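As structure tokens, one chain now follows by itself in the form predicted alone.
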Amino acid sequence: MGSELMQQIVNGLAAGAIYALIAVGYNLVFGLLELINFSHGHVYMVGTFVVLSLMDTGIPFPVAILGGLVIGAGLGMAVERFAYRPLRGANRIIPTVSAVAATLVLENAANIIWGPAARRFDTPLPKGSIEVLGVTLTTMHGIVFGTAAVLAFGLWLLVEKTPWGRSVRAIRDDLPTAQLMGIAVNRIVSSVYALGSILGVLAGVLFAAYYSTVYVGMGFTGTLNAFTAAVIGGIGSIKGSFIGGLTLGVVQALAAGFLSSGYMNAITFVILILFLIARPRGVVGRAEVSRA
């Protein structure tokens, strides 16, 4: 039994890690506009789908990825600059619907070009393991905690010590007094939702390499456990994120398990909903503060 347990959180762990990259992007985006970006899971979706395509062409893995991030990235651009950026100001859920619509665009061109049917993703990251204590640990456990961790810390660096990251919390904290202080918003807005689509699509190559697989489906649990991954670490935080995307994951492999796979996004629902009543700003989250 004890044997058991700490292979599920170490399956959590590595299943969170992944999670957590896809919150830290998700986390930059709403951290800074305060909008709900359901759009940034099918991104990562499409990207996945994007290096898989690539990669049956007989392109080398490492340049499918980087095809795949700039697919990415220019979706998030595109997403920001004509479902976003014209409705910047308006009622919030003028916005939402606006992002709700990009998202069923994402997902409808997914089915139309890849079909609904799960695809194989194979890759040629080793695949070796080892037993601990009974506890079986695989080369892909190590390759994506220490992927999402060394990724979380470079975007954590990125924010606090640049001078992009400075204009980044600027905008986060006060988007008029940013603009007055010359600050270029929209190209700064911009290469966040780029940089948030290419933490995403990390993820999700990530997903598809340890699950050895990639389905549309996928782009709605990333929304999902991003944003559960988001509220539980707290908004606005990178740390939080990651706090968050470890947790839901733990959480989520002991669902699985003990009880069964199919209680994994009723738990997450179930997560979401305690956090949002009980601790709004989640385990590390700042004070917001209401725009007028």
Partner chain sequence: MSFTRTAATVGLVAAASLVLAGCSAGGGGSDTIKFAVAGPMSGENAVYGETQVNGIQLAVDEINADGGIDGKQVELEMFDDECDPTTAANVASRIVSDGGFEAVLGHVCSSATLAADPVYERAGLSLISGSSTSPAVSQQGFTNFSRTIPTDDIQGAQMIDFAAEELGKSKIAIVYASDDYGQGLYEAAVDQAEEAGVDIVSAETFVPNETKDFSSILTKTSASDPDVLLLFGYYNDMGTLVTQISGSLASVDKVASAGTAQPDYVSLGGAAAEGTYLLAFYDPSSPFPANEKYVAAYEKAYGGEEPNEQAAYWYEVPYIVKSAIEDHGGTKETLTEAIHATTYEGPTGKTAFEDDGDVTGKTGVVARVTDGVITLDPELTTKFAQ
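Basically, rigid core = biggest C-alpha set you can superpose within 1.5 Å across the two forms. These numbers were taken from a predicted model, which means no experiment stands behind them. Numbering follows the first chain given and starts at 1. First, how it differs from the form predicted in complex with its partner chain.
After superposing the rigid core, the C-alpha of Val63 moves by less than 2 Å between these two forms.
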Second form
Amino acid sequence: MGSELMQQIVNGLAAGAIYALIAVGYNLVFGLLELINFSHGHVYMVGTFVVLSLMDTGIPFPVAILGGLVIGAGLGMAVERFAYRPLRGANRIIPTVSAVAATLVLENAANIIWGPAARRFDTPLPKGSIEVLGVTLTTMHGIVFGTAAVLAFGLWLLVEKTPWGRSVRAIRDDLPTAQLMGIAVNRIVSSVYALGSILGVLAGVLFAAYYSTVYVGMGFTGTLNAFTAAVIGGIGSIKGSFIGGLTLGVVQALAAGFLSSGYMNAITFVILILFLIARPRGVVGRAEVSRA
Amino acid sequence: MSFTRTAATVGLVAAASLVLAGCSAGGGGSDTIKFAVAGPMSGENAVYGETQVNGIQLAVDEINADGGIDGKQVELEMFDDECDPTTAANVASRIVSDGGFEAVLGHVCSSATLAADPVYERAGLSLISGSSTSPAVSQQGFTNFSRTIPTDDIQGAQMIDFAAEELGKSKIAIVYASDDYGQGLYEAAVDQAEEAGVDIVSAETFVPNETKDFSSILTKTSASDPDVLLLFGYYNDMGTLVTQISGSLASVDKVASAGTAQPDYVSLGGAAAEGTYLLAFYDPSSPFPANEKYVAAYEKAYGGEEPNEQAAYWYEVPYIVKSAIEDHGGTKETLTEAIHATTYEGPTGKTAFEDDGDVTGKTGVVARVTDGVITLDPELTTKFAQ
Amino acid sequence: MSKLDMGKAAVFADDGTPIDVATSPWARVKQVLALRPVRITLIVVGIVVLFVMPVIVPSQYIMNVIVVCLIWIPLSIGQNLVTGNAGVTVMGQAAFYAVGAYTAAILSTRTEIPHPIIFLIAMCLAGLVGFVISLPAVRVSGDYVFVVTLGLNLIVLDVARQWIDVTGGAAGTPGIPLFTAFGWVSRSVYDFYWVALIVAAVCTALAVAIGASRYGRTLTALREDRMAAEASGIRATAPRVWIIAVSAMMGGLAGALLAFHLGFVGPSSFDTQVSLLIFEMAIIGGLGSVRGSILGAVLLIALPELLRPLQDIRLGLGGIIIILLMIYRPNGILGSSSTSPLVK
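Instead of the form predicted alone shown above, give the structure for the form predicted in complex with its partner chain, please.
Okay, now the whole complex, with that chain kicking things off.
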């Protein structure tokens, strides 16, 4: 029982680390524009499929990942350029509707290109496992945790220690003033979409390798789980993404393991709704984020 | 908004309806006999539909080359139910509204059959299936239903017997799909386990085509320390599931139901699928007299592809219908009765029917994933058949 | 013109001059008579066509398509009331659709309750679920509503799949009897047309009435500028709660129609794709436009049904059209000049 509990927690942390990486993509964009980038989960799904298709043609795994990242980043920027930017400043319902429409386009396109059936995602990553105190730790667990930690640290460096990060923070604090100060807002926003998409595709590859499968439905699953993670941690906060992601992963694994795996979605969303009502700014939400 | 707009709306709907009404559907000639084929032609379970159509088409081509049914050439029209009950009910109302079909050869998934058959029954159309195995179908009391394949009641019990007697296991773990296929097998297995005196130490369920993360299910299963793992479900879910098995569970024997016995189970599952026992009701190397000729014809027609259980059972369906019409005087109205009176010797052995439309007298086969190929185990099959 | 006034001017004559919104039914009839004869002819022809439809439609298949369209109309209209008129991005219409359908399926297969009453129960239960979910939904800020309601959709789907004793699980509930009312039995799709037509017509009329009412203008004012509306004494919560409940009731009615039409109810009719499709069909014809919602249902249901190749790409094609629409014509294909401009 004790080791089963520990095992479920480890499984949950791995899923949670992946949610966190997707959630960062939401939070970066939300921090800047206070706009929820609904299509983010779909960019992550499409990028992962691209990696799979590249591997199918015989391209080595690391190069295929690079290709997926480039396409994912381009897609993220394209969605921003065509579906969101023309609508900046319109009534809020308008960009929201167009954001949803963009996800539908991506979902449909993916269904046509790759089909609705799940595909096997086989990587040359080492397979193996060790047993620690009755808990099985696989190499995939290690790779997921390691990648998430490295990316979290790199992201922190990027936002806090580089000129680019300073511009992002300036826009986040006050967009009109940042514009007056000569910051190229459109370029920075575009690059934030690209960065979010890159993290998303990396998360997608981890997801696909961890569960050894890739399928179109992971777009929505990703959107919903990562968004819930973002809300739990505090929307707009990068640190919050990680806290929220890991919390959600563990809660889901425990709920599935000890309550019912069939009701996992229901449990997730009850948590989400409770958080939205009781603690709308999440665990580490920024106080200044408050919008009607 | 105003009344003006309501009025314009009325006009709009009316105009749209007129456009729709402009198109009309055609009918069939009298020197042909038309059958509707319903199954999953697209979506996650399209593989089943493909083998269904392959089997039926091969038989119909042979029948047509041989003079047809009662001198009439057989025509087929395919309908895609995506293995989804709602789509199946929709498809059924399309088939019924066409009015030109003699009978329906379908559906594949039991849920689809359950949803669609009331529509056919109301319209007086017969339905014959070569793969809907849920016991629930014949328990509905449909008066227009027949099937040529044994039910999950039989397979579920067989799987417990196989694990207990042939493999000598006593701590059984089950993972099953939450639809009627998985549930039917599971319920039959529970009854049989009690009779055979073996323990079901864990039973976990998942949503077919939805669940991709099996880690909590597998962790729970592993914690119950089983010595055999029974898999009740479809090849695509099971292919993903086995790749996520790790730790001590990896060395436990796996026994899977017929829905898993597809080559794609091996291509999805990779090395993790190796060694899985697969219980089914047909194998290409079955010893029945009609089988050899059938396998040769099938391989010739489909570029060397080996026929599986699905294809074999569906291949027999047009022949059974032919015999019901020619030898037992079946008409559109009396076809189901005529089918139930028919006996037929085919590649899967002898087919005869009970009053509720279920088949009798079939024997199972045991195959195993060996070096990435699903291969019949003749020794286990013979031992098991006794 | 202030923002609130813009929401008020709802009726224009054909020459573009605004007509005051009439309050009494008789005054409305007079307004209609004041319109050009061409339009009146169109209306009369439309109504006549709706009435003789079962006689002029030659094939059951086409009749089937028409009935399926009629089933989607309450869903589309309900969605647009909430999203178009009130500006709340609800994305879980399939949840209410499911509640209505399962209620009808379970009651009609296990009880002797008369079918018209079952329609009312399905409507009320769906409305109740809508009411309950609207309480958190209107409290959380704008974009979150999308996720909360999509979450509701997933919760309902989990219940439909897992609560096997009641819903039948993944296998669904088959064997729903033919619709019967006051001794009349709907034996074919030609009969069922009348049932679907009545439900769709009632929902359409209700939506038009809401749009033209003071309540409808309150919603529009809230959509346009919540702060200004609240400053002028409009309460923000109650109108939104009610509109979500009304829209859910329409979803429930559509669900009951589906149950009796198919004779079967299963979870796959209500997955998130269905919610997205409803969202699309409501918006594609224009935010807040009832005509648009109906056109959307025809465009995304009937057209792909008749032209099979369209079926695979309808979701994406609809998405592209909507993005273009949001950029160039946010009031929709049929969005009239009377709707206040959404882009400031």
